[in-house]
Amino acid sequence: MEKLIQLAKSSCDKAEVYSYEYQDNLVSFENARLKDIDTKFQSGFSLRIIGEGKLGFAYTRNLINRKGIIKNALDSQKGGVEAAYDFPQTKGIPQLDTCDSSLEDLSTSRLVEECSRVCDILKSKTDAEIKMGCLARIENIRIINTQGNDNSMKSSKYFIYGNMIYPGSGLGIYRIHQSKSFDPVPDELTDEMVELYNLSSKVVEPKGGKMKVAFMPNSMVTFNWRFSSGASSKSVYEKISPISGKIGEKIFDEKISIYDDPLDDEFLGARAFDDEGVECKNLTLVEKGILKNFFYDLDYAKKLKAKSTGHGYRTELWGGDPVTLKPIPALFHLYIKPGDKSFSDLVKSMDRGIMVEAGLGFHSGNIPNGDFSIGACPGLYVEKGEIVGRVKDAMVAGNIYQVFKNVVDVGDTLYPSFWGGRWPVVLCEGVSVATKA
């Protein structure tokens, strides 16, 4: 990487080299039986150069031909992509505890044993079809640039997911358990899955209309994507954000406070610096319903005459290979401040409504504007404070900037999401629900 930077210096004003590698051990179960065992290793390097205010970008899986990658980056400058920003020069970045070395020695047989154990528990207490998966990953990231930055980190990630599918439906109760090291699934989580599954095993056909809707953590990706789009500096610059110019104004119910906390290394994915080498800091986005900040990468910070908030990440809508992507503004450590209501308290407070366990079609609709229309898959129907079954083919629709102004209560527990962030249950009222009845 150092040689590549030195070579690039002679061809451009500024340069950055990004390195990313990971190794995965994976197992998957279908119908409570082992389906697959796999090990993956991948690495790569990408080069960003800036010369005469234009951006060049190229990537490779190895550094055998350094001159070739520089030539590719120089050729890409002909596209005329403007780059008025500088690469960062940061010092004193905090050291986070992001890696447990024991995960490197974790065998796939141990992963299989844990999945089998959890499958047996879930299968013995329900009639569900059980799908499970488990992954142990070691990641290494390094970023160097011509400003003298040299940032690196190593992280370990372990997660196991379980999906209890109602017979013949393809839908079910889904949960994730994650840690920096191997950590058996706690009994509390399996008990929760079993209880929700059994309570919702009966199919009911209630009438639609305006009612209370509890957005469960797995369905909060609906909110996450729309709010993240609205609060993004990219959306502000492109004039597609409905909350542009509303700093200091109330956009949600006062029970909603939203933070991005990349420095909390008790949780997976903690970061001391983003994918541009900018120092990460905690960011308050919404406090008691009031919009406080937008988030920025280097590019859009320069365009909007602001400073990067350390949110430049190499990602796209469905994730993607970071080596092949240029940074954009993104949130990976988002959470809503939990409230003081237990799950059972939230259920008891619902006279009639649906708990959206997960959403179908959350990626569709006018995401920047905050609009959504999702299938509740499943939707757990609540009547007189009790879960009485599940609803087939129910649709929940609205706009997050309207729906989340009518929050009844927020749950007291944060759950990890497959799509990033940590979310409580959020109970809203007056939400439009369409059913077959």
Given for the second form:
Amino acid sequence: MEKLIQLAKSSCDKAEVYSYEYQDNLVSFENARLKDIDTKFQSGFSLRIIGEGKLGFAYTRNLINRKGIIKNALDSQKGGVEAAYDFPQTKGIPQLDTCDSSLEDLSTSRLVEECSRVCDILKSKTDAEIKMGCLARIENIRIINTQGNDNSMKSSKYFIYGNMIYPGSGLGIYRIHQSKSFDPVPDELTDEMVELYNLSSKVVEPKGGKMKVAFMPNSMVTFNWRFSSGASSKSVYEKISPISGKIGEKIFDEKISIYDDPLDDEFLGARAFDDEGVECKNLTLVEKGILKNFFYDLDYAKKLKAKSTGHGYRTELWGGDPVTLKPIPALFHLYIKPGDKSFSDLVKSMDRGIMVEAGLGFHSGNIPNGDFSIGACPGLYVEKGEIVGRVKDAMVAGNIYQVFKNVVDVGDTLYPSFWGGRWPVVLCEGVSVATKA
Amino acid sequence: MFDKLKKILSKLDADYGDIRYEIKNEVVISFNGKELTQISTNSTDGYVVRALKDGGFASSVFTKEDDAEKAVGKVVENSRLIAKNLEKPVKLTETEVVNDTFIPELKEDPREVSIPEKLELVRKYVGIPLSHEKIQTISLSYQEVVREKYFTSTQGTQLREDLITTSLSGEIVSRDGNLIQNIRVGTGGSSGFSIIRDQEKLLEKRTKIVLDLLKAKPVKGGAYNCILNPNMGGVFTHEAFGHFSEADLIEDLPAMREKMKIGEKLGSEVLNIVDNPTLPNQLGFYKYDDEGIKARPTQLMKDGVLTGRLHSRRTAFEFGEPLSGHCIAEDYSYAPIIRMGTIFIQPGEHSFDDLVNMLGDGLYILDAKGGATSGESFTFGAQYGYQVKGGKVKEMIRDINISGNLYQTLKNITAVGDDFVLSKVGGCGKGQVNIRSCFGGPHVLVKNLVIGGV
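With the form predicted alone in hand, show me what the form predicted in complex with its partner chain looks like.
To see the whole picture, the full complex is given below, headed by that same chain.
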């Protein structure tokens, strides 16, 4: 890497090399039996150069041909992508505790045993068809630049998911559990899955209309994608954010406070610096419904005459391979401040409504505008404070900037999401639900 | 290259093994509005090795040549671990040994078009919507992906195939006060660069639609009878039916597998569905899949009866059904999984006017945006639509999202049009992205679809 940056320096003003390497083992269970084990060893290097205010970008898997990657970056620079920003010069970024080395020695058979154990519990208490998977990953990130920055981090990631499928439907109750090291799935989580599954095994066909809708943590990705689009400096710059110019204004119900906390290394994926080597800090985005901040990477910060908030990540909507992607403003550590209502309190407070376990089609519709129209997948139907079954083919629709102005309550527990961030149950009222009945 | 791959395979202590090496060359030119945001040419490479040992089947992926030995050791270890936990051993359907090189003929090789020429072409297209006052922005990307694939197996198959995909895709955003609307724009395929040229009319047409959407009314939620245009019908076929024709998705769901038995009547009698990756010049075209199996057309549904399924070697054996050549990987970062190639409803006899008359009152909805399926439920959005009243297409509507149930909806397709259009831009995400996922068909009439509205 050092050689590459030295070589790059001779042909441009500024350069940055990003390297990413990981090894992982993924164990998959289908119908409660071991199906696949995939092992990956992946690595790569990404080069950004800036000369005369123009950006060159190139990447490779192996540093066998350093001159080749520099040539690709110089060719790219000729295209004329504007880059008025500088790479950061940061010193003394605190190290976070992101790696538990015990995960490196964890055997694949241990992952298999844990999945078997959890499958057995879920199967013994329900008639569900069980899908499950378990991943153990060690990853290394290093970023060096011509300003003298040299940031590196090692992370360990342990992740297990389970889906209890109603036979014949392919749909089910889905939960994840994650940690920096091997950590057995707690009984409370399996108990919760079993209870929800059994309560919702009967299909009901209620009438549609305006009603209370509880967005369960898995379905909050619907909110996350739309809010992240609106609060992104990229959307502000492109003038497609409906909340542009609304700092200090109330955009949600006062029960909604949204923070981004990359530094909390109790949780998976904590970051001391972003993918541009900018120091990460906690950021308040919304407090008691009032918009406080947008989030920036280096590029859009410069364009909007602001400072990077340390949110430059090499990602795209569905994730993607960081080596092949340029940084964009992105949020990975969001959470909504929990309220004080337990799950059973929330259910009891619903006269009639739907709890959206997951939102099918959360990625479609007019996302910049905040619109959504999701299939409840499944939707747990509540009547007189009790879950009475599940609804098929129900669609829940609205606009986050309207629906989340009418929040009844926020649940007291945060759940990690497969799509990033941690989310409580959020109960809203007067939400439009379409059904066949 | 094959000597190197065979050397790696020779160290594999397995009953069967294969290895795929790929060089992936990519060109990306992206604009956000007038601003060029990326222009790059890159080449990356990597390996995928698979092993069947004692009835356990596993894969390992690596990018550094130095990791080959580690990866080979790991894949055998994983296969053994799977074998110990299996009820019955995995078997692969036997196949002929093939030795072939297939480099597709192109109408214009994109590698021979200079980067400045490509850049100016995309810049010209970007300027078309931006000349309108109410167009807020356009994001438009040109992407060229050349996969140079080398595949060899311990059974002696040796294949070399290139997959060359060009695409122009993006989104045009219009704005009137606080109202923001968007529409997708895209073209591309497997036939070379010529399909990227002369697309001014496409840009003009999509610009007009997104400007009209500013005046369109939001659709009211409820159940409607609908005509789906070929793109919308194609996404429906892909999402609502196609994924359940992929054997790996139902293999381990006993109740679903029972419902999806060959010979079951699942659709209305007007419904005939095929997946055919061998249609030349179409986006979904390929000759061999990533297990070295020759692609072949598969009749999935005939007169509403399930007649076939898409398979890998493993699932073909498990189901006792013929190989179809549908086991495809995104690139060298992934082991292959079962994917659709080019899926479509076969055309029927009704003209568009017939369908509108048959519909009477309802909706005409066009061009999918986003689609997802989870078990028997599916949902996808339409980019725009029209109300149909008394057999006449009337005013434009927006904010259309459909939700439905696989089994009910297949029975609710009551008429099939006589036209036929296939998609030009793909991007199905089933754990991996398949940029060549192709779908389409004719206009179709569907009863009783749930529309979410806003």
